[in-house]
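Okay, so here's just one chain, in structure tokens, the form predicted alone.
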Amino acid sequence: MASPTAWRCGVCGYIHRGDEPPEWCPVCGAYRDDFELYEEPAPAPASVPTAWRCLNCGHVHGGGEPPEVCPVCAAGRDRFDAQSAPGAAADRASDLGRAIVVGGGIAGLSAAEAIRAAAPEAEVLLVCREPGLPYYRLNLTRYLAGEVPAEALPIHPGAWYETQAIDLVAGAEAAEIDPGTHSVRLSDGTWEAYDRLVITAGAHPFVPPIPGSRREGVTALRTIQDADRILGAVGDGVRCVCLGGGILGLETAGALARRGAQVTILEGYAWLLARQLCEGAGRLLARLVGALGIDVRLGVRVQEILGDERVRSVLLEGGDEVRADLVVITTGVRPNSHLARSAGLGVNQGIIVDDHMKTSAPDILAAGDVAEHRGTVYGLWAPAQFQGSIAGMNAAGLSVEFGGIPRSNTLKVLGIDLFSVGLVEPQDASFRVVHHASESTYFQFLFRDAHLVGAILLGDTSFAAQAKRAVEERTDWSAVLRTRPSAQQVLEHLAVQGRG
């Protein structure tokens, strides 16, 4: 008799072990058809509450109805898929005494929620470095732009944590982990014991070693406090420079421009979003951003940030100066892995985890921006949410696996429609590229072995959900590719798939 198989969810990476795929994914609620063959079996968890998945950004909303708008990307309720899913039943969890989750981002909150669902009697302690309630970090640029008020940032109201019996410790930082005694020392000196520990400490802004980067008026954007500090400095005519042309840099630039600032983006690569877009799409995006009144300078290197106590300008290699009253450094983030390193855990770029999100130390798991899974640190909202849920379920005693998911990206604030998923550049001659470019749109589809492995939609994202699903589900495009399709024909086929 052939050995049983296993199935991987193409949406969130959850691995279900068994001869047949489950009716629903217990992590993200994806349908049975979203599963693909993976490897050998093991018992799958039971049920989770009804949920809705945003087709635009992957955010999972719990409840019987979709939200009016996605709290992460502002997509309308019609862009949500019903995900009425069975999930991890509490009777499948082992007896868990006390779980500590370090980090109050989406990974940490998802972990705490999953632990509570799988182990109703367990004690759950959620330690958050920032004061206040856990919030939608991805909405900071929308908050900066005035699209959402401060009161809309928290993910749950304070009463929710009491209802869920989750002990929220805000404004506290984990200072030391002692795996030998299963305890964590907080910044106030108290030691907290755990049976399971989930590290979701997130990441911190990467500030390049640029002379003058500590001058007054130079900041990063990672927290609500950063956003409020920027709002206090920006206004009509204020000269702002954003160092870095990634997603955060572009959204920050758009938000500052809406506040009346004169904004310049300085990007070292030859095109914008070099990790998310091919060169043609990146250069078109730069033109579209420039049309909004934002000065975009590509292929430049910053030599120094000039000024006295306060920033005055940014000096570029070659001698050019860009006047600046405010400089926002948006050159990426680095995992907060120092706590794990000090505790002797395996760390590379992030904390090394296996498919169960377990670290090298017994009873310690990690998820989100701080975790490195199969050599990848995602640094994205949706993977952090999925990893957090899986880590929480495993902390509660279940056996759930994460198999990785394709990266996908969208752009907020600027009013420019953009979506990319999967690979953006062919890696060798086995890839087939189908693309189309105009003055305002750019479409690229990357195929390999009759599967869509990457897509870029710029200027028109009508078929973003269908493209994302095709990449995640590894749809067979053999029949379409035999006709040597144009980009328009690929879009038409995606439309047919969407109706199906």
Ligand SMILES: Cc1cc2nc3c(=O)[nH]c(=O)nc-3n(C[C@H](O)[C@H](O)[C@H](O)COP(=O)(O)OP(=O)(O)OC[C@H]3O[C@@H](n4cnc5c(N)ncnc54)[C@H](O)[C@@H]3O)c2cc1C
The other form holds:
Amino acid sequence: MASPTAWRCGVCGYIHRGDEPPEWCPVCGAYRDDFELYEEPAPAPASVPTAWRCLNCGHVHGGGEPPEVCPVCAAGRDRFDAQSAPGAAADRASDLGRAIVVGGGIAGLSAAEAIRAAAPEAEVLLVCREPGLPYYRLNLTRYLAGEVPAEALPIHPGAWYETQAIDLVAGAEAAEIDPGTHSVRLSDGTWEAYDRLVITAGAHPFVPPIPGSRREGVTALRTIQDADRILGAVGDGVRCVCLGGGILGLETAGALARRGAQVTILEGYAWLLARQLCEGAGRLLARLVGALGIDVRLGVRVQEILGDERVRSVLLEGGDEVRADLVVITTGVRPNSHLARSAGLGVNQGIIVDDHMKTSAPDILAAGDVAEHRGTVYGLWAPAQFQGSIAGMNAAGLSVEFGGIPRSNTLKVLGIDLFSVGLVEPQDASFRVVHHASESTYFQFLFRDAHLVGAILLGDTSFAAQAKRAVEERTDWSAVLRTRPSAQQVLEHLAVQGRG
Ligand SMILES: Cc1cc2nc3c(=O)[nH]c(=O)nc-3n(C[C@H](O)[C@H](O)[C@H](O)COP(=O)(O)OP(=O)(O)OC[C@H]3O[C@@H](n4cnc5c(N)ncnc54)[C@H](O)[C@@H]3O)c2cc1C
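Could you output the structure for the form predicted together with the ligand, given that the previous block was the form predicted alone?
The next block holds the full complex; its first chain is the one shown before.
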């Protein structure tokens, strides 16, 4: 087994690199105990298989040996199948001359790291539009709330890039890609040649076409600069409106409330987190958020953002006006795919990639929020990190596949325990739903055939890691399901699995 240099959060899949697991997960807030040893995919010698596919969940592990346990679904070593892997892969890895990674988010950083590990001699250029060091973007709401100081945002210190021989070019933008000549034009006009290019340009906030959305005091939250702008405007009694009751909107609302603001959330759906929660859980969540002093308005439509130069209020369809000194638009994101589109790459919602994270153009790969894999643009941290590593390994000449992973979500900042994974609603009569609701908790388990395919835990997330594993692992629940179990019995069964 590999030396313990990486740890995987059992709740959200976040991978922490270091000799010890962290005190808490920066992605979902899970405790140190929830971390398990993670064997990093490693480049393989030329004479043995270079990849192993998990028969349970489809995860592909790069390396000469299968892992002891699948890092995605915890299946044992014997559940891995050797992938036909040409011995040339490792040779190609050492052949890689120069790789360019466009975008210094978690996908780009993971790609650069993986290239460095698999091709020690290669030149690696990491081009980042944002100034400064790559950082934990997902912790910006914690930063807004005052939970995380600015110094804790960078993922690695500057010296790390030097020791890794990763040439970090911060504050530079890739303006054009020429797949024909294998080169990228940077915003200062210089052309940089590549042997392999990995596009990890991420996503930008989607701002719906609402009249008045360009008024002063209206902003989105994606970067440190956005967060600092919001921090400059918020304070005791400042009236803030968050447009959108998704995870980002809720966390932002919680952070602003912690800064003393009077906060209103405006959501078009009839319940919160409509993509992650069923109606019962989404409505209970709205009550729990309301109990924190945040005004939650469901089923409302914004007509216009009113004011002069500055925002004054938000006008709702039907005529209601919500007073606002600050409006934060949290209505989703869109992939930064224009660069790829203008270069002629296949783009749908995101840049279309195959299981190797390869795009339609030779020697160009993509990963993270900018990429669309089997029709899915994840928009989540853990898949971006995962895809980035796989794209990096493949850019270096290995042959590693991404088989897709069930989406899972947690809620930070508000102090409300919430976890959801997999499917939310039954898609037809063959699904079985087991649920339980109380004043402060809501549990839903969605089964199809003998498998758990979705879970919602609100108010008590003690068994989140087990539920996630059960969904990813596709364990057999037929014996339990024969007894027509209650939600309590499903939880008890998960607890037993956790002990096992
Ligand atoms: C406030 C906030 C909280 C979040 N919380 C969570 C959470 O709790 N859990 C979760 O799973 N996800 C969360 N997310 C989403 C998560 O952060 C993203 O899914 C993840 O950051 C995607 O990583 P990425 O590397 O693909 O893209 P990004 O993080 O968007 O990074 C892309 C980088 O590329 C740069 N770039 C773009 N175009 C170019 C170009 N032409 N040249 C050079 N550079 C370029 C961008 O400036 C950016 O720095 C959150 C997001 C935000 C904003």
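We call the rigid core the largest set of C-alpha positions that still match within 1.5 Å between the two forms. Numbering follows the first chain given and starts at 1. Treat the numbers as computed from the prediction; the structure is a model and nothing was measured.
- Core-superposed comparison between these two forms: the Cα of E492 travels less than 2 Å.
- For E20, the Cα coordinates differ by 2 angstroms or more between these two forms after the core has been superposed.
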